[in-house]
Amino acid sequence: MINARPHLERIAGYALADLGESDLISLAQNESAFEASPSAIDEGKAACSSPERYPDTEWSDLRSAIGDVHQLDSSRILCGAGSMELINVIIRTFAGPADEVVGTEYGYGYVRTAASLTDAQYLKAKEIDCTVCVDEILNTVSPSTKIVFVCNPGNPTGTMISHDEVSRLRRTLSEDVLLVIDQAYGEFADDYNDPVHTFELVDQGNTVVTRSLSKAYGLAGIRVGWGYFPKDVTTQMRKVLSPNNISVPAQVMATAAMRDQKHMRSIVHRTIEIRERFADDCRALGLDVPQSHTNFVLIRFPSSEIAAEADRQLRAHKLVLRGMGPYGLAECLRATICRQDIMDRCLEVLKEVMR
């Protein structure tokens, strides 16, 4: 039998939350709780009646799409079987054995496992109430740092920085560190932090931002990804990427979705009309919830032992939120939103739970 590389035998593989049996409902994969727009489905239709060719290898409607949409350089722009392809790529190209690569406490864990396979050393700063910090970031950082991951919005906490603080992480890092600003949950945030002066530090030098189509504009199922990146990343970045990595119906889809601002806007707007409904009827019931700025809310509980016994319970009523153990927060939960009704549903058991 052929072995593997010895560092990849000491890691286990990215888990996905566990969806029990086919008829639970799904509040933990953070998918929308609504369609994607008509005009995107539309021509994914249309797309599957020519299956023969391939894909185009510089994803030019899609890029020019996203670069008339946040008025960015597309040249400067890549796309990804989803932002996950484009954080592997990034440690791939970037940091490798001896290196290190800085998350944060309660980071997205996908960067951990993608910094073990490169085995490249995975640190975590310290975050402060469910919050990246940029002091504990600082510190954590040493002369073998090569990269650091902040996800902001947060990835499971759903909190978030302001552009001042990413700012000055941006200021006081060294210039040969690499920053990626993970905003796979950007758009529910905007109202809040203008992306634009996001997207500008990226002409400061060494700094990514990545988005994604999976959430906002709920296209979770054709894996669609960008980022904005500094020329010579790019160049880099190109020799790893798959040339075909998205298929023709999924750029086709992600380009008439991201045209769509106004459909995908309304999907933001009432996501967070009902997250917030939500949140606060959790807090009415003695639950902890971070104010979050993303489409789930992180709940925490009274101790593990009740919040184990919440989810036995919401999965006896076919209800399955994502448990937090892998990130050491064992006594909490995270919900994604869904529908009212569903969400109407979940709160019923939180309620019977918490007497």
Ligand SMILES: Cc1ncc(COP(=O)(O)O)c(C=O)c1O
Second form
Amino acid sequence: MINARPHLERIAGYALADLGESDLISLAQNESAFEASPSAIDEGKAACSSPERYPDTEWSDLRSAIGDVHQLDSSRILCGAGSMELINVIIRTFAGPADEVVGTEYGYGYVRTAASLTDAQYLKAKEIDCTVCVDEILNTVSPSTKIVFVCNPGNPTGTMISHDEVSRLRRTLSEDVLLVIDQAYGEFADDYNDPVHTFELVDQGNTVVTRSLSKAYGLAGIRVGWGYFPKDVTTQMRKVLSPNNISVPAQVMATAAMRDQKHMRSIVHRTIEIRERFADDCRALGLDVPQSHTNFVLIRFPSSEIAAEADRQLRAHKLVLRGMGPYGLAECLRATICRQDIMDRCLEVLKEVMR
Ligand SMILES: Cc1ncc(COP(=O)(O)O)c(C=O)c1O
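Having seen the form predicted alone, could you give me the form predicted in complex with the ligand?
Every chain and every other molecule in the complex is listed next, the one we just looked at coming first.
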């Protein structure tokens, strides 16, 4: 019997939603309601026909597609097997035992796991009304803080803070603290908050922006994310990133999807339309739903017992939402926005519960 390193013995593995039986419909993982770009699917199929070669370790085509679309210096883009890999590598590169990583009260759960894996301390800054609060983050950081993570828009809340607030955070934080702005849902918020400003923060120093192709591009299964980094950060991270991290078909599919902005925009617009209708219908039932800037909504029930009952009844109708107990929000369920007919089924069950 071999023992894992002591800090690993103390942490639990990362838990995803329990989907149980295979005929359940998942509204639990924030995947896209709609299919990826047809050109991505076609090119991915073609790329599977010659698997004997290793992938491009520079992700050259993908990086230039991202650079063209977002008007970014492609030499400062890094790609990962999902933005999850980039989050993990950022922490492994810049934090270790005795260092602090600061996130927010309801920030993305994997950040805590990744910090624990390096034996760093993970601290949570309070949120106000399920929204990130810059002053609380500033009160939480200490001289031991190496990295601050802000998920904007937030998961599981869906809420967002303005560019001015993010910029104030950067200005006020000590220059040697790395600020990571996780924008896995950024495309759903681009009409609300100009993404150009967020990427400009990276030029101002020690700031990173991560994005994902799992959400608005409908490519969760191929595992591709990317980030925009200061040059010196990319140099250090390259040493830690696995050199062959993204397979050939995944790079080809992600590049084609990135070049098909029209398709991505149509996924975003259709999702937002369904989200807004569903959120309004939930509010009409007396449920509290914070304004979301993502492809999911957080539904707050009058009590944790009613939320648990809603979860039971939804599962009885084969619909699985994400329970929020682990986030300290047991009175909430998070619903990924799916096709209209599925959201209608979900709403019918919620009507029954609230009657
Ligand atoms: C806030 C946030 N960041 C990052 C990720 C990781 O996404 P991926 O690794 O699929 O790019 C997720 C996934 O749900 C997320 O919700």
